[in-house]
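Next up is one chain by itself, shown in structure tokens, the form predicted alone.
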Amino acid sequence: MTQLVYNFAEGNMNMRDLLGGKGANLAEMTRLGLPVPQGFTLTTTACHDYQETHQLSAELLQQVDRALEQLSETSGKRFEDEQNPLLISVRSGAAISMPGMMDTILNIGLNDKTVAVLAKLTANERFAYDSYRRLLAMFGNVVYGIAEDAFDQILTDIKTQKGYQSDLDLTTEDLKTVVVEFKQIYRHSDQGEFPQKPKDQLLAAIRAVFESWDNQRARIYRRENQISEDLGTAVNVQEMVFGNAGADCGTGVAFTRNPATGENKLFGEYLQNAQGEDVVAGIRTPQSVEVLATEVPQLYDQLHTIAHTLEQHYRDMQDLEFTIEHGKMFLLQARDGKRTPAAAVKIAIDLVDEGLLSKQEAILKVKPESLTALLHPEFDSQMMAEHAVLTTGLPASPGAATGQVYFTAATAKQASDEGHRVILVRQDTSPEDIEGMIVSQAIVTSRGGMTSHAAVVARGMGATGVVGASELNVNYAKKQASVGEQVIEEGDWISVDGTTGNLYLGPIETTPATIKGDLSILLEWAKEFAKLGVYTNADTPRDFQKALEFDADGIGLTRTEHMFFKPERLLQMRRVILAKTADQRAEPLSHLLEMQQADFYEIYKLAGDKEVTIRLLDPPLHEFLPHDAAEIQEVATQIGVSVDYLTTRIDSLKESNPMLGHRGDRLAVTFPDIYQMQVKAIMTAVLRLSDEGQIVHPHIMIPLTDSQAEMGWVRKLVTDQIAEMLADRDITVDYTVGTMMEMPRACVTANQVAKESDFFSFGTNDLTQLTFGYSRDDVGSFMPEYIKKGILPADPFQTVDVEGVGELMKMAVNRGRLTKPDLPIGVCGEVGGDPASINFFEQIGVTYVSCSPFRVPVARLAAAQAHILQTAN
């Protein structure tokens, strides 16, 4: 027979999968010999049993019957007995903890007639119909579905009556007649009356905390912190005792360090004469506990050392749950204590520093993604409070900023330029608004989901940036946008959260982040103990700038094409474009040469000794065209031909599908001359820099490959080119030539490929969207629902997709290698920088990691962790 039911005294800390963290938590205090109110606990594994019969099933209501008789031969009281009766509670608890998600009913076994008997074996009636009308607001409103409100109204109404401050005003006669009013609310209800039977009450409320495990907040918390669906919930039955009996009881919750601030000093807040409810619920202020030492020094002492003793044995930083009964102290709860980033980051150190953990062990107690909100400025606090929320999109890249509203890349450019802090609010954005873009302390779209254009250009640029803010409807006509009623004029001020996806009206103050302290420390050690190299995406100085302060290991992506979109650039770029022969396209590119060797020439230069891949040119030529008849008569005018010219010329380059069409190295097969022209650029920058004393080793990326012919064919072109270039110099350069992987095709044949190819970069955001056959641009519209409904783990774009689009990179990975066996091997897409994402290339064999400035130190922890986790196993 399977055990359903363990008494706390036989699990123990390391039976969190069937315990839940309360459970096994609860068991080792009691292994501990700590003051824990003694009880029992239903498994996991009943849970999931539940989940697929909604029944409790006959094997475990016997175990549950012999847990509650020995449960009453512990404690002296009878389950059920109407004249020494046994009080329980029932408390949720999964593997990993869920604050406050799940269900909680105190006080199980009260009624009419139990309620007077509390009252007169404790002398103290009042406390007797406290604890009742308690049980019959959280039952009625866990177990039956009763609105909170419900409940609260009555007292409040009783209150307001009388003049009453807090509940504890309310006589014995009030809560006797709260208690028939709360009885009254049951029989209104479509449930009918409260349930008379302790054992009724058991069942129920045990039910009721199974069913709690797919409630919505329990869904959107997991949802939202990565944690599997099929864990469930263990039920944690234990015997009451009572901080509301008086002024010698009360209830509180204690951190064994400040969660705020790391600091090393008991922390924690207490509420005399109260249940625990009272304290996490904020129905009345608490104190800070260090009253107890003042009111009650045995017991913070007694409290103060359980803290010691506890972080000691757990080696972390706890969150305890106490109450004091009659002046004893008890336990009712312990586990790792939630803190905030910079606590995270302060603790981990700390507890290296004191001998309780290892650096790799501190490592894995930091959530890389956490880091995020360490890098990047932050709205002070006080101000912001003093601000409504206007409207939530997406959170597409972290940060706090605040700017004066723009709705084109020219007025932004033009308001940036004159001095302004400027906010770009688009529909969308396009390649083309890069410029506005650049300048732009955040970047907002009411349309677009985390990997859209603007998502990925603002994380790129460590710009803070909201998308999808659907409640936005932007008039660029009007030079104005609204949400509701509320217009936005061209020039109003707004602050953009990019960590909540928030958005305010008016300015707020921020304060900047660096990489300093503890922080600093925590990344040295990740980098001594990843296998993974971490690159950045850079497409300027000033990224690749932001991204070596972080400590990037190079740079794994330039995209060429965004130097392209300054306007003397996309003037000659345009030229080359609408230029009918090649001999036409030369002036142009020969411009163009200029700019790019002069912007390769100071990428270089930044990097010293450090890597730098550079992609050559990607994206469908369209996209350097104008699309509307003012832009098409401006440029039409700037490069001397006429407007039915220009359209028509734009019309022929127009593709059913630009993402599967003209572009990548397919643009270098039918327009060699450009790829020649790049491929000089780099060359140029590579031997001034040489002249100067500084070596460098180019690494060339080839888009969009899809075969070994194909890569061959464009191989040659880069390589003639570079051989040409040194034909007449008496030096040697140490160049490479790789693909980006982002063909489902090139992965299948990927031996093949690697014959014409020095390394690999996976693109995943093409690899992705060719696998499930998604345009990222517009996954917004339904990838949410696919997430909600469990179609989906994940976004495939912001998580890689391991079953699909990560076995082909797993083929790729291995067929390359026995080509080549020591290709190196990266990726540059947007799942660079996400930890769950590392954690498998880790696994499959990658050699980096390529990602935006400000995920690098995200990255960096992430590969640590991998690394750590990979070797442990």
The other form holds:
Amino acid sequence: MTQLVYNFAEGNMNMRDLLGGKGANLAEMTRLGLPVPQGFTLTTTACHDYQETHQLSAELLQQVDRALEQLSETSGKRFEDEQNPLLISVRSGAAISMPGMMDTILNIGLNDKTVAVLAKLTANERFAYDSYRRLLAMFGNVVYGIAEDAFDQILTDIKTQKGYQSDLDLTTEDLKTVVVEFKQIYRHSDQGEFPQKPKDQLLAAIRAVFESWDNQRARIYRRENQISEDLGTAVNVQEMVFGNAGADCGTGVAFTRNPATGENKLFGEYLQNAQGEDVVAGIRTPQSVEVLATEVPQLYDQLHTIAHTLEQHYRDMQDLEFTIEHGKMFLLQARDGKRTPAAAVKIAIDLVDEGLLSKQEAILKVKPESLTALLHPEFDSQMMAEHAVLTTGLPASPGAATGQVYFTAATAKQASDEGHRVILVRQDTSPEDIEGMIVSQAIVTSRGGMTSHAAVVARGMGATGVVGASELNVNYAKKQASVGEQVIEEGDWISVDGTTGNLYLGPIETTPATIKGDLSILLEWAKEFAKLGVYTNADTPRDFQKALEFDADGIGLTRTEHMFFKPERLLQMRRVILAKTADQRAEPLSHLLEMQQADFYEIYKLAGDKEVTIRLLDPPLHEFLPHDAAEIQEVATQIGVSVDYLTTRIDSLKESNPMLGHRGDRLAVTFPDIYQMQVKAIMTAVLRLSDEGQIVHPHIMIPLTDSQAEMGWVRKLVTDQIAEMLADRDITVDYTVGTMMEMPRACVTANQVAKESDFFSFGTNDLTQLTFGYSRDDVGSFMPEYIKKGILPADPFQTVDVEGVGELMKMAVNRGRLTKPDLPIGVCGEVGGDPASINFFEQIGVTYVSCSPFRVPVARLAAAQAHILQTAN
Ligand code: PEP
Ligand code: MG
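Could you switch over to the form predicted in complex with ligand PEP, since the one displayed so far is the form predicted alone?
The next block holds the full complex; its first chain is the one shown before.
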């Protein structure tokens, strides 16, 4: 018989796959002797069984009964007992934490009878009815799908009628009325009465949690966070402890270190006389956990000790949920805490300093993609000084963002789809808002604390976040927010500083971030452990300068055609393209030679002793041609030909499929003088630098080659040109000529192509285009559907398609090295900066990757992780 239910005492932290993260940690904390209310976990296997049949199997029901029996014994309470009823919570918990994405039901076991027993037992009628109304709302929402708003509205109405400030003002009589009205909601729904039998409540709750794995917000969250659909969730059933049973009770969330900054100091929030969901849902703005230090120091000390024990045990920052019931501390959950990218870096480094982690382990703790958020711009300090602070909230997630205000997830999403920069402003957020949050530059709420849903999600996504800005009055009906007299309409611009919590009216410009402090230490370590080189794709000295600041090893790809878009260059380029004979090309080429020579000189000079790979021209010609009548007229005048002549010439150059047409080295075969000019420009710069005492080893890269013969032909063109230039000079220049591997045919015949190549560099953009047969410029119309429908796991232009494109790459690496065992091999397409792809490149023996400047730190960390994992296996 399969064991489908485990008591907390039976599990441990290594059983995440089976018990989910929450279940495994509850078991581990039980093992550590920490004060955990007891209970049991239904496994993910039980979830998979349920997903197949949509039934709770007899085997499972039997095991639940047995576990309930044991829980009754340990707790001395029983379901439906008139003396001492057992009350429980039911919570989801997948192997990977998905905060707030699935469901929780508290206070199961209460009904019209047991609520009175509880009132009597605790001598606290208000508490009993408060607990009952919570059960009715949570059960109604999670199990019967009744909108939360329906319940909230009743509470709001009573509070408004009676002029109450908070839920705490509700009297026992009020709560009794609320219970009656909540039960009415059930009657008016098509689901019928609230089930009075605790066992029926429990089983319905278990089903609902299993079902919640498939709800829309959970699916979106998994898609965003690349969490497998196959994991399923476990269900935790746990004896209730009550934070809402009086003034000596409360509930809180604590992080063992500050999740926004990483500072090594207990950080958390506490709500007196409240139940767990109140903190996370941001319904009341909680106090800092520091209040416990002054009000009940022994509890604060206990929390502190627990935090320390857990950190030492898990060797990472922990996020705890605790409840205090009549002065007694209980732990309801511990997990690795979500943190901002800045905090992740600081914590990883501090844990090494504290001797808890090795450098390698610390490197593995930081998500490479998250570094992008650290490289985000900061507000321009001068401009900020000119803006008065509109209001201040809690600095939930650092960063600087400027955008237009939207008040709902749907309008935010729509505005973002239309190309606007969006800031989502709400009273609070709930998991239903996830799509709107994903597209927002910043998330601002008027309620809730540092552990509210909005704060946790903003930090998780690396979005700027300010929460609990209580002076901000958000009115959804009017689509307005206001601070005093100042009104912000939908679409107005505001600026949000997630580091200080300040909000400003209007847009504020930002300045680029730099690498400093902890991040530079982490990247130093990454460099120590990475085997793959990390180069940059840079077309201008400015890009390269940025990449150098990010410590790129050199340039892996300079796309020379991008240098031709400045007006005076474009004109010369057009003259070259439109010319009919080599003679006509000679004059504009001589101008381009001058300009290119100056570009290359500047780049080589900036590079110093770092390597630079220059790719010769690869233009789909149509990109350079004038398109509309006005432009044609202008160009005709500029180059001194008639409009008719120009139009006919443009027509003759038109291609039905330019990306597969006259581009890349095909251009060299038809117009050798263009590549000759570029080689001349490279060598002129090299020789000039040599005269100045700087030795340059130029690497020249040929795009789009598909055969040994073609590569051989172009290589000879290049080497002849170099030989000619060196003929009467008394120096040797150490240069290489390599090919871009971007044609499937070149990959298949890589052993032959390698004979004519000093290096390979994969152009995965074209290679993916040609392997899938997807036009890289037109995928937008269908790719999102493919991903949504699960036909593609990810966009193969962003993350390498291991099975197809990856297999061709592997073949090319192996075949190329059959010919030249030491052949250097790079990747310079978009996927070169993608962490998941980098892991694959490490495995197949790639030498280096090259990516856009801002991806360099990301790629470096990913390369270190890939090598650490590779050598550990
Ligand atoms: C590629 O194809 O991957 C590549 C780097 O070249 P481009 O994007 O310029 O075609
Ligand atoms: Mg290409």
